[in-house]
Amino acid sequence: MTLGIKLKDVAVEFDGHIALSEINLDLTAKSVAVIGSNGSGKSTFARLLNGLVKPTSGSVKISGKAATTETTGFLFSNPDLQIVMPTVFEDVAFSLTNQKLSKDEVRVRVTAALSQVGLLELQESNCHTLSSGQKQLLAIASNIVREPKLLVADEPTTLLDLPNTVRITKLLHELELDQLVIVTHDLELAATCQEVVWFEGGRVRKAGKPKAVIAEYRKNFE
(Lines of atoms letter the chains of each structure in order from A and count residues from 1; the text may use other names and numbers.)
(Lines give C-alpha, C1' and ligand atoms only; values in the text may rest on other atoms or scores of the structure.)
(Ligands and ions follow the chains in the order given, each with its own letter.)
Protein backbone atom coordinates (compact mmCIF):
# COMPACT_ATOMS: atom_id res chain seq x y z
CA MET A 1 0.00 0.00 0.00
CA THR A 2 1.20 3.49 -0.86
CA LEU A 3 1.41 5.47 2.35
CA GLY A 4 1.16 9.22 2.49
CA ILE A 5 -0.69 12.20 1.07
CA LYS A 6 -0.39 12.79 -2.65
CA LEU A 7 -1.84 15.74 -4.56
CA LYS A 8 -1.33 15.87 -8.32
CA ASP A 9 -2.08 18.98 -10.40
CA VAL A 10 -4.75 20.07 -7.93
CA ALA A 11 -6.76 23.25 -8.36
CA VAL A 12 -9.77 24.44 -6.37
CA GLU A 13 -12.12 27.16 -7.56
CA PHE A 14 -15.09 28.66 -5.71
CA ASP A 15 -17.50 30.83 -7.72
CA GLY A 16 -14.76 32.05 -10.02
CA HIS A 17 -12.24 32.53 -7.20
CA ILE A 18 -9.11 30.38 -7.42
CA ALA A 19 -8.37 29.11 -3.91
CA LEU A 20 -5.61 26.68 -4.90
CA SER A 21 -3.72 26.11 -8.14
CA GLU A 22 -0.94 23.85 -9.41
CA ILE A 23 -0.63 21.92 -6.16
CA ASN A 24 1.71 18.95 -6.40
CA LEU A 25 2.68 17.38 -3.11
CA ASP A 26 3.93 13.98 -1.98
CA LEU A 27 3.94 13.98 1.82
CA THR A 28 5.16 10.86 3.60
CA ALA A 29 6.36 12.31 6.92
CA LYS A 30 4.47 11.13 10.02
CA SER A 31 3.70 14.73 11.01
CA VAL A 32 3.22 17.68 8.65
CA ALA A 33 2.64 21.33 9.55
CA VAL A 34 0.90 23.69 7.14
CA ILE A 35 1.69 27.39 7.50
CA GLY A 36 0.84 30.58 5.64
CA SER A 37 -1.01 33.84 6.10
CA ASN A 38 -4.81 34.16 6.10
CA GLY A 39 -6.24 33.47 2.66
CA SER A 40 -3.14 31.60 1.49
CA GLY A 41 -5.08 28.38 0.82
CA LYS A 42 -4.07 26.30 3.80
CA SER A 43 -7.61 25.77 5.15
CA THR A 44 -8.84 24.75 1.69
CA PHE A 45 -5.94 22.31 1.52
CA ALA A 46 -6.90 20.89 4.93
CA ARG A 47 -10.47 20.28 3.80
CA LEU A 48 -9.28 18.57 0.63
CA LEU A 49 -7.71 15.90 2.82
CA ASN A 50 -11.00 14.66 4.24
CA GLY A 51 -13.19 15.25 1.23
CA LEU A 52 -15.06 18.29 2.59
CA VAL A 53 -13.71 20.16 -0.43
CA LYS A 54 -13.42 18.49 -3.84
CA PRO A 55 -10.72 19.52 -6.30
CA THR A 56 -11.91 21.36 -9.39
CA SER A 57 -9.15 19.51 -11.22
CA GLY A 58 -6.40 17.08 -10.30
CA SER A 59 -6.45 14.28 -7.71
CA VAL A 60 -6.09 13.95 -3.94
CA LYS A 61 -5.05 10.56 -2.60
CA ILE A 62 -4.58 9.39 0.98
CA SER A 63 -2.57 6.17 1.08
CA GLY A 64 -3.52 5.55 -2.52
CA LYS A 65 -7.25 6.13 -2.07
CA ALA A 66 -9.58 9.09 -2.56
CA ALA A 67 -9.79 11.41 0.44
CA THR A 68 -12.98 10.91 2.49
CA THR A 69 -14.36 11.68 5.94
CA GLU A 70 -14.31 7.94 6.62
CA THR A 71 -10.52 7.64 6.71
CA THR A 72 -9.61 11.17 7.78
CA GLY A 73 -10.38 12.75 11.13
CA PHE A 74 -10.77 16.52 11.41
CA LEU A 75 -10.13 18.71 14.44
CA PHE A 76 -11.44 22.29 14.44
CA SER A 77 -9.84 25.22 16.26
CA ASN A 78 -13.10 25.75 18.19
CA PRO A 79 -14.10 22.43 19.80
CA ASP A 80 -17.62 23.74 20.53
CA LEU A 81 -18.31 23.29 16.82
CA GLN A 82 -17.81 19.54 17.22
CA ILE A 83 -19.92 18.95 20.33
CA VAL A 84 -23.27 17.42 19.37
CA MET A 85 -24.42 15.45 22.42
CA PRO A 86 -25.08 16.39 26.09
CA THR A 87 -22.53 14.23 27.93
CA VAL A 88 -18.90 13.42 27.27
CA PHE A 89 -19.52 9.70 26.77
CA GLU A 90 -22.50 10.29 24.46
CA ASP A 91 -20.58 12.80 22.38
CA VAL A 92 -17.72 10.40 21.68
CA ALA A 93 -20.12 7.51 21.09
CA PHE A 94 -22.00 9.61 18.52
CA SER A 95 -18.96 9.37 16.23
CA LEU A 96 -19.61 5.62 15.96
CA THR A 97 -23.28 5.97 14.94
CA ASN A 98 -22.75 4.55 11.44
CA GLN A 99 -20.21 1.89 12.41
CA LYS A 100 -22.79 -0.88 13.07
CA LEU A 101 -21.20 -1.84 16.37
CA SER A 102 -22.87 -3.49 19.35
CA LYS A 103 -23.42 -1.48 22.55
CA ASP A 104 -20.59 -3.39 24.20
CA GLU A 105 -18.23 -2.65 21.31
CA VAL A 106 -19.15 1.03 21.43
CA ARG A 107 -18.52 1.18 25.18
CA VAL A 108 -15.11 -0.46 24.79
CA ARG A 109 -14.07 1.92 22.00
CA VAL A 110 -15.36 5.04 23.76
CA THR A 111 -13.78 4.07 27.08
CA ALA A 112 -10.43 3.50 25.39
CA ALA A 113 -10.58 6.87 23.59
CA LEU A 114 -11.53 8.77 26.75
CA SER A 115 -8.77 7.00 28.69
CA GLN A 116 -6.22 7.98 26.05
CA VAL A 117 -7.05 11.69 26.35
CA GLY A 118 -7.49 11.63 30.13
CA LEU A 119 -11.24 12.29 30.27
CA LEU A 120 -12.58 8.94 31.48
CA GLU A 121 -13.47 10.30 34.92
CA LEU A 122 -15.58 12.99 33.24
CA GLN A 123 -17.52 10.63 30.96
CA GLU A 124 -20.89 11.53 32.55
CA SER A 125 -20.18 15.28 32.65
CA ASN A 126 -22.07 17.82 30.59
CA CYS A 127 -19.86 18.71 27.62
CA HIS A 128 -20.52 22.43 27.93
CA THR A 129 -19.22 22.56 31.51
CA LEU A 130 -15.74 21.49 30.37
CA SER A 131 -12.84 23.91 30.10
CA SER A 132 -11.49 24.91 26.67
CA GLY A 133 -8.64 22.43 27.02
CA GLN A 134 -10.96 19.62 28.05
CA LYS A 135 -13.28 20.37 25.12
CA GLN A 136 -10.36 20.04 22.71
CA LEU A 137 -9.44 16.74 24.36
CA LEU A 138 -13.05 15.66 23.87
CA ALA A 139 -12.87 16.59 20.19
CA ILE A 140 -9.69 14.52 19.85
CA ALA A 141 -11.39 11.54 21.53
CA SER A 142 -14.37 11.88 19.18
CA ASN A 143 -11.94 11.61 16.28
CA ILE A 144 -9.67 8.80 17.46
CA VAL A 145 -12.59 6.58 18.50
CA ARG A 146 -13.18 6.13 14.75
CA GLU A 147 -9.55 5.00 14.33
CA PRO A 148 -8.70 7.28 11.38
CA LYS A 149 -5.49 6.78 9.44
CA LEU A 150 -5.00 10.54 9.07
CA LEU A 151 -5.95 13.34 11.46
CA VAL A 152 -6.08 16.92 10.22
CA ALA A 153 -5.96 19.51 13.00
CA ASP A 154 -6.95 23.02 11.89
CA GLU A 155 -5.47 25.57 14.34
CA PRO A 156 -5.90 23.13 17.27
CA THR A 157 -4.27 25.37 19.91
CA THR A 158 -5.62 28.81 18.93
CA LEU A 159 -8.06 29.08 21.86
CA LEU A 160 -5.81 27.42 24.43
CA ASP A 161 -3.50 28.76 27.13
CA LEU A 162 0.14 27.65 27.26
CA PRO A 163 -0.28 24.60 29.56
CA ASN A 164 -3.11 23.23 27.41
CA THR A 165 -1.21 24.05 24.21
CA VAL A 166 1.72 21.97 25.46
CA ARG A 167 -0.61 19.15 26.53
CA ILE A 168 -2.55 19.04 23.25
CA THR A 169 0.64 19.23 21.18
CA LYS A 170 2.17 16.31 23.04
CA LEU A 171 -1.01 14.25 22.76
CA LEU A 172 -1.41 14.86 19.02
CA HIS A 173 2.11 13.59 18.35
CA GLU A 174 1.51 10.50 20.52
CA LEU A 175 -1.63 9.36 18.69
CA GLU A 176 -1.47 6.10 16.75
CA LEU A 177 -1.97 7.48 13.25
CA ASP A 178 -0.42 6.95 9.86
CA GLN A 179 -0.14 10.73 9.54
CA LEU A 180 -0.93 13.95 11.38
CA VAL A 181 -1.42 17.27 9.58
CA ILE A 182 -1.48 20.45 11.67
CA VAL A 183 -2.59 23.71 10.09
CA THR A 184 -1.27 26.52 12.26
CA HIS A 185 -0.08 30.11 12.62
CA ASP A 186 1.98 29.01 15.63
CA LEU A 187 5.50 28.53 14.31
CA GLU A 188 6.62 26.83 17.52
CA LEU A 189 3.89 24.26 17.02
CA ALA A 190 4.84 23.91 13.35
CA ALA A 191 8.44 23.25 14.37
CA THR A 192 7.36 20.12 16.30
CA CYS A 193 6.42 18.44 13.01
CA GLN A 194 8.75 16.50 10.71
CA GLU A 195 7.83 18.46 7.58
CA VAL A 196 6.40 21.92 6.89
CA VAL A 197 4.42 23.11 3.87
CA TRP A 198 4.18 26.87 3.30
CA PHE A 199 1.23 28.12 1.28
CA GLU A 200 1.13 31.55 -0.33
CA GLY A 201 -1.42 32.90 -2.80
CA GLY A 202 -3.06 29.52 -3.28
CA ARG A 203 0.20 27.80 -4.19
CA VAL A 204 2.94 25.92 -2.36
CA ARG A 205 5.76 28.40 -1.77
CA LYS A 206 8.06 25.89 -0.11
CA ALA A 207 7.97 22.43 1.50
CA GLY A 208 10.66 20.69 3.50
CA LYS A 209 12.33 20.42 6.88
CA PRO A 210 10.85 22.70 9.57
CA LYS A 211 14.01 24.67 10.35
CA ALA A 212 14.65 25.76 6.77
CA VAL A 213 11.03 26.46 5.79
CA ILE A 214 10.18 28.37 8.96
CA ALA A 215 13.37 30.44 8.75
CA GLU A 216 12.53 31.50 5.20
CA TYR A 217 8.93 32.17 6.17
CA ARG A 218 10.07 34.51 8.98
CA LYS A 219 12.42 36.38 6.64
CA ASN A 220 9.52 36.99 4.30
CA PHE A 221 8.01 39.34 6.88
CA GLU A 222 11.14 41.16 8.03
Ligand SMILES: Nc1ncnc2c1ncn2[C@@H]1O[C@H](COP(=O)(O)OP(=O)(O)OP(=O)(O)O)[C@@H](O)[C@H]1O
Contents of the next structure:
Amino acid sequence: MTLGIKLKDVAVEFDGHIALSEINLDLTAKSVAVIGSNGSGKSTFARLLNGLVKPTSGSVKISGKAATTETTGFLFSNPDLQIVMPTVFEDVAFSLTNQKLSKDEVRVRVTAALSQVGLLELQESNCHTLSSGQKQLLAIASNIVREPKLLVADEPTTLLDLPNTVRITKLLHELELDQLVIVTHDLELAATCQEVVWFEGGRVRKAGKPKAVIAEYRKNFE
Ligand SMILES: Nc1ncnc2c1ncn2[C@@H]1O[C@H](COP(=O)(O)OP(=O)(O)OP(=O)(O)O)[C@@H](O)[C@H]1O
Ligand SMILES: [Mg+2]
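For comparison with the form predicted alone, provide the form predicted together with the named molecule.
Whole complex next, starting from this chain.
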Protein backbone atom coordinates (compact mmCIF):
# COMPACT_ATOMS: atom_id res chain seq x y z
CA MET A 1 0.00 0.00 0.00
CA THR A 2 1.34 3.40 -0.92
CA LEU A 3 0.42 6.62 0.85
CA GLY A 4 -1.63 8.23 -1.85
CA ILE A 5 -0.83 11.76 -2.94
CA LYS A 6 -4.03 13.67 -3.61
CA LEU A 7 -4.28 17.11 -5.13
CA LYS A 8 -7.72 18.61 -5.56
CA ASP A 9 -8.31 21.70 -7.69
CA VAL A 10 -4.89 23.04 -6.77
CA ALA A 11 -3.65 26.39 -7.98
CA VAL A 12 -0.44 28.15 -6.99
CA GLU A 13 0.14 31.83 -7.65
CA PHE A 14 3.29 33.81 -6.94
CA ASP A 15 2.63 37.57 -6.93
CA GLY A 16 -0.09 37.24 -9.53
CA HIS A 17 1.92 34.80 -11.68
CA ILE A 18 0.10 31.48 -12.05
CA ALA A 19 2.61 28.66 -11.57
CA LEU A 20 0.07 25.83 -11.31
CA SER A 21 -3.65 25.64 -12.04
CA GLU A 22 -6.45 23.08 -12.03
CA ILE A 23 -4.24 20.30 -10.69
CA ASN A 24 -6.22 17.19 -9.86
CA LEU A 25 -4.11 14.14 -9.18
CA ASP A 26 -4.55 10.93 -7.25
CA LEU A 27 -1.16 9.25 -7.28
CA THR A 28 -0.98 5.78 -5.82
CA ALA A 29 1.96 4.24 -7.68
CA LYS A 30 4.98 3.45 -5.51
CA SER A 31 7.21 5.55 -7.76
CA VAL A 32 6.12 8.58 -9.73
CA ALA A 33 8.18 10.58 -12.22
CA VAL A 34 7.40 14.20 -13.04
CA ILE A 35 8.48 15.51 -16.44
CA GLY A 36 7.95 18.69 -18.45
CA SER A 37 9.66 21.76 -19.89
CA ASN A 38 11.56 24.39 -17.90
CA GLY A 39 9.12 26.54 -15.99
CA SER A 40 6.21 24.11 -16.41
CA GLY A 41 5.65 23.90 -12.65
CA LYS A 42 7.46 20.70 -11.67
CA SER A 43 9.45 22.13 -8.76
CA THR A 44 6.43 24.04 -7.53
CA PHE A 45 4.51 20.76 -7.54
CA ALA A 46 7.42 19.04 -5.71
CA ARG A 47 7.44 21.75 -3.04
CA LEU A 48 3.71 21.40 -2.51
CA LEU A 49 4.42 17.84 -1.41
CA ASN A 50 6.49 18.87 1.60
CA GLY A 51 4.55 22.01 2.40
CA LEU A 52 7.33 24.42 1.37
CA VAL A 53 4.82 25.86 -1.08
CA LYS A 54 1.20 26.24 0.01
CA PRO A 55 -1.61 26.03 -2.54
CA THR A 56 -3.27 29.37 -3.25
CA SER A 57 -6.47 27.34 -3.60
CA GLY A 58 -7.39 23.67 -3.44
CA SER A 59 -5.91 20.98 -1.21
CA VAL A 60 -2.83 18.76 -1.07
CA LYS A 61 -3.03 15.59 1.02
CA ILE A 62 -0.44 12.93 1.69
CA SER A 63 -2.18 9.85 3.01
CA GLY A 64 -5.12 12.04 3.94
CA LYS A 65 -2.99 14.53 5.89
CA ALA A 66 -1.46 17.92 5.21
CA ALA A 67 1.95 17.82 3.52
CA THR A 68 4.82 18.86 5.81
CA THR A 69 8.58 18.46 6.06
CA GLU A 70 7.86 15.72 8.63
CA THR A 71 5.87 13.57 6.19
CA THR A 72 8.11 14.23 3.23
CA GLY A 73 11.85 14.03 2.65
CA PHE A 74 13.28 16.24 -0.06
CA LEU A 75 16.35 15.97 -2.29
CA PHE A 76 17.63 18.88 -4.36
CA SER A 77 19.66 18.54 -7.53
CA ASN A 78 22.52 20.37 -5.84
CA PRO A 79 23.41 18.44 -2.68
CA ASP A 80 25.74 21.25 -1.53
CA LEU A 81 22.60 23.13 -0.52
CA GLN A 82 21.74 20.38 1.96
CA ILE A 83 25.06 20.12 3.79
CA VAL A 84 24.88 21.85 7.15
CA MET A 85 27.57 20.26 9.34
CA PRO A 86 31.33 19.70 8.94
CA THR A 87 31.53 15.90 8.93
CA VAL A 88 29.47 13.22 7.23
CA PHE A 89 28.33 11.67 10.53
CA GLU A 90 27.42 15.04 12.07
CA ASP A 91 25.54 16.09 8.96
CA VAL A 92 23.26 13.05 9.03
CA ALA A 93 22.89 13.28 12.83
CA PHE A 94 21.81 16.91 12.46
CA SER A 95 18.61 15.72 10.73
CA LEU A 96 17.60 14.08 14.02
CA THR A 97 18.16 17.20 16.14
CA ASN A 98 14.53 17.69 17.13
CA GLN A 99 13.68 14.05 17.73
CA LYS A 100 14.65 13.81 21.42
CA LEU A 101 16.79 10.70 20.89
CA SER A 102 19.64 9.53 23.11
CA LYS A 103 23.21 9.70 21.79
CA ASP A 104 23.18 5.92 21.32
CA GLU A 105 19.90 5.98 19.40
CA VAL A 106 21.27 8.70 17.14
CA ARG A 107 24.43 6.66 16.51
CA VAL A 108 22.40 3.57 15.58
CA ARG A 109 20.09 5.48 13.22
CA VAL A 110 22.91 7.44 11.56
CA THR A 111 25.07 4.33 11.15
CA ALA A 112 22.15 2.48 9.54
CA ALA A 113 21.44 5.34 7.13
CA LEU A 114 25.09 5.69 6.15
CA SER A 115 25.37 1.93 5.60
CA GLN A 116 22.33 1.97 3.35
CA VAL A 117 23.88 4.53 1.04
CA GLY A 118 27.40 3.03 1.28
CA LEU A 119 29.04 5.96 3.06
CA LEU A 120 29.81 4.42 6.44
CA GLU A 121 33.55 4.33 5.81
CA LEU A 122 33.51 8.07 5.16
CA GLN A 123 31.60 8.97 8.32
CA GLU A 124 34.47 11.04 9.75
CA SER A 125 35.23 12.79 6.45
CA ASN A 126 34.70 16.47 5.85
CA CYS A 127 31.51 16.81 3.76
CA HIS A 128 33.07 19.29 1.40
CA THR A 129 35.77 16.82 0.37
CA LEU A 130 33.16 14.40 -1.01
CA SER A 131 32.54 13.99 -4.74
CA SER A 132 29.19 15.16 -6.21
CA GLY A 133 27.89 11.60 -6.23
CA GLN A 134 28.94 11.05 -2.63
CA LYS A 135 27.30 14.35 -1.62
CA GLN A 136 24.05 13.20 -3.20
CA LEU A 137 24.36 9.92 -1.27
CA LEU A 138 24.92 11.98 1.90
CA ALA A 139 21.78 14.02 1.19
CA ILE A 140 19.86 10.76 0.74
CA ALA A 141 21.20 9.48 4.09
CA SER A 142 20.22 12.75 5.82
CA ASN A 143 16.70 12.22 4.50
CA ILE A 144 16.21 8.53 5.18
CA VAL A 145 17.55 8.79 8.73
CA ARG A 146 14.26 10.57 9.51
CA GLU A 147 12.35 7.64 8.02
CA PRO A 148 10.03 9.71 5.82
CA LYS A 149 7.09 7.94 4.20
CA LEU A 150 7.50 9.94 1.03
CA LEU A 151 10.70 11.11 -0.62
CA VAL A 152 10.56 13.81 -3.28
CA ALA A 153 13.67 14.25 -5.40
CA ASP A 154 13.90 17.35 -7.60
CA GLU A 155 16.32 16.51 -10.43
CA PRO A 156 18.53 14.34 -8.20
CA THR A 157 20.86 13.19 -10.98
CA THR A 158 21.39 16.43 -12.91
CA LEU A 159 24.93 16.98 -11.61
CA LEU A 160 25.96 13.34 -11.71
CA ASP A 161 27.96 11.29 -14.21
CA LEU A 162 26.51 8.10 -15.68
CA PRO A 163 27.81 5.63 -13.04
CA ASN A 164 26.49 7.82 -10.21
CA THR A 165 23.19 8.38 -12.03
CA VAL A 166 22.73 4.62 -12.30
CA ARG A 167 23.76 4.15 -8.67
CA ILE A 168 21.48 6.85 -7.26
CA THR A 169 18.55 5.69 -9.42
CA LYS A 170 18.93 2.13 -8.13
CA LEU A 171 19.28 3.30 -4.55
CA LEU A 172 16.21 5.56 -4.70
CA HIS A 173 14.12 2.63 -5.87
CA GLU A 174 15.52 0.36 -3.17
CA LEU A 175 14.84 2.69 -0.24
CA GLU A 176 12.24 1.63 2.28
CA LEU A 177 9.66 4.24 1.42
CA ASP A 178 5.95 4.17 0.88
CA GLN A 179 6.25 6.47 -2.10
CA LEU A 180 8.92 8.12 -4.21
CA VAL A 181 8.48 11.12 -6.51
CA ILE A 182 11.30 12.01 -8.92
CA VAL A 183 11.26 15.24 -10.91
CA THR A 184 13.54 14.82 -13.89
CA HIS A 185 14.46 15.85 -17.42
CA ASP A 186 16.08 12.43 -17.87
CA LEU A 187 13.48 10.34 -19.65
CA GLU A 188 15.41 7.13 -18.97
CA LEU A 189 15.19 7.87 -15.26
CA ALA A 190 11.49 8.74 -15.64
CA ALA A 191 10.92 5.38 -17.32
CA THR A 192 12.16 3.58 -14.19
CA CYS A 193 9.08 4.84 -12.31
CA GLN A 194 5.66 3.20 -12.31
CA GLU A 195 3.72 6.32 -13.21
CA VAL A 196 4.65 9.51 -15.05
CA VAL A 197 3.05 12.94 -14.77
CA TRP A 198 3.75 15.44 -17.54
CA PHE A 199 3.37 19.12 -16.65
CA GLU A 200 2.98 21.80 -19.26
CA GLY A 201 2.25 25.48 -18.67
CA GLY A 202 1.38 24.84 -15.04
CA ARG A 203 -1.16 22.13 -15.84
CA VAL A 204 -1.09 18.37 -16.04
CA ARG A 205 -0.89 17.54 -19.73
CA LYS A 206 -0.96 13.77 -19.22
CA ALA A 207 -0.52 11.23 -16.41
CA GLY A 208 -0.31 7.47 -16.63
CA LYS A 209 1.95 4.56 -17.50
CA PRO A 210 5.53 5.62 -18.34
CA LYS A 211 5.63 4.17 -21.84
CA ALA A 212 2.56 5.99 -23.10
CA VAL A 213 3.27 9.33 -21.41
CA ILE A 214 6.96 9.43 -22.39
CA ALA A 215 6.20 8.45 -26.01
CA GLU A 216 3.66 11.26 -26.32
CA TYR A 217 6.02 13.71 -24.63
CA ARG A 218 8.80 12.86 -27.11
CA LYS A 219 6.42 13.08 -30.06
CA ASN A 220 5.38 16.55 -28.96
CA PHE A 221 8.89 17.83 -29.60
CA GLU A 222 9.68 16.04 -32.85
N1 LIG B 1 9.02 31.48 -5.41
C2 LIG B 1 8.62 31.90 -6.60
N3 LIG B 1 8.29 33.19 -6.82
C4 LIG B 1 7.86 33.60 -8.03
N5 LIG B 1 7.70 32.80 -9.10
C6 LIG B 1 8.03 31.51 -8.94
C7 LIG B 1 8.51 30.98 -7.70
N8 LIG B 1 8.73 29.65 -7.86
C9 LIG B 1 8.42 29.37 -9.14
N10 LIG B 1 7.99 30.47 -9.79
C11 LIG B 1 7.54 30.53 -11.19
O12 LIG B 1 6.63 29.47 -11.40
C13 LIG B 1 6.83 28.87 -12.68
C14 LIG B 1 7.12 27.38 -12.51
O15 LIG B 1 8.39 27.25 -11.91
P16 LIG B 1 9.00 25.84 -11.46
O17 LIG B 1 10.27 26.12 -10.75
O18 LIG B 1 7.95 25.08 -10.75
O19 LIG B 1 9.29 25.17 -12.89
P20 LIG B 1 10.05 23.82 -13.24
O21 LIG B 1 9.12 23.01 -14.08
O22 LIG B 1 10.60 23.20 -12.02
O23 LIG B 1 11.22 24.33 -14.19
P24 LIG B 1 12.73 23.76 -14.36
O25 LIG B 1 12.64 22.59 -15.28
O26 LIG B 1 13.43 24.92 -15.02
O27 LIG B 1 13.29 23.45 -13.02
C28 LIG B 1 7.97 29.64 -13.35
O29 LIG B 1 7.40 30.60 -14.19
C30 LIG B 1 8.68 30.29 -12.17
O31 LIG B 1 9.29 31.49 -12.54
MG1 LIG C 1 12.52 22.82 -11.33
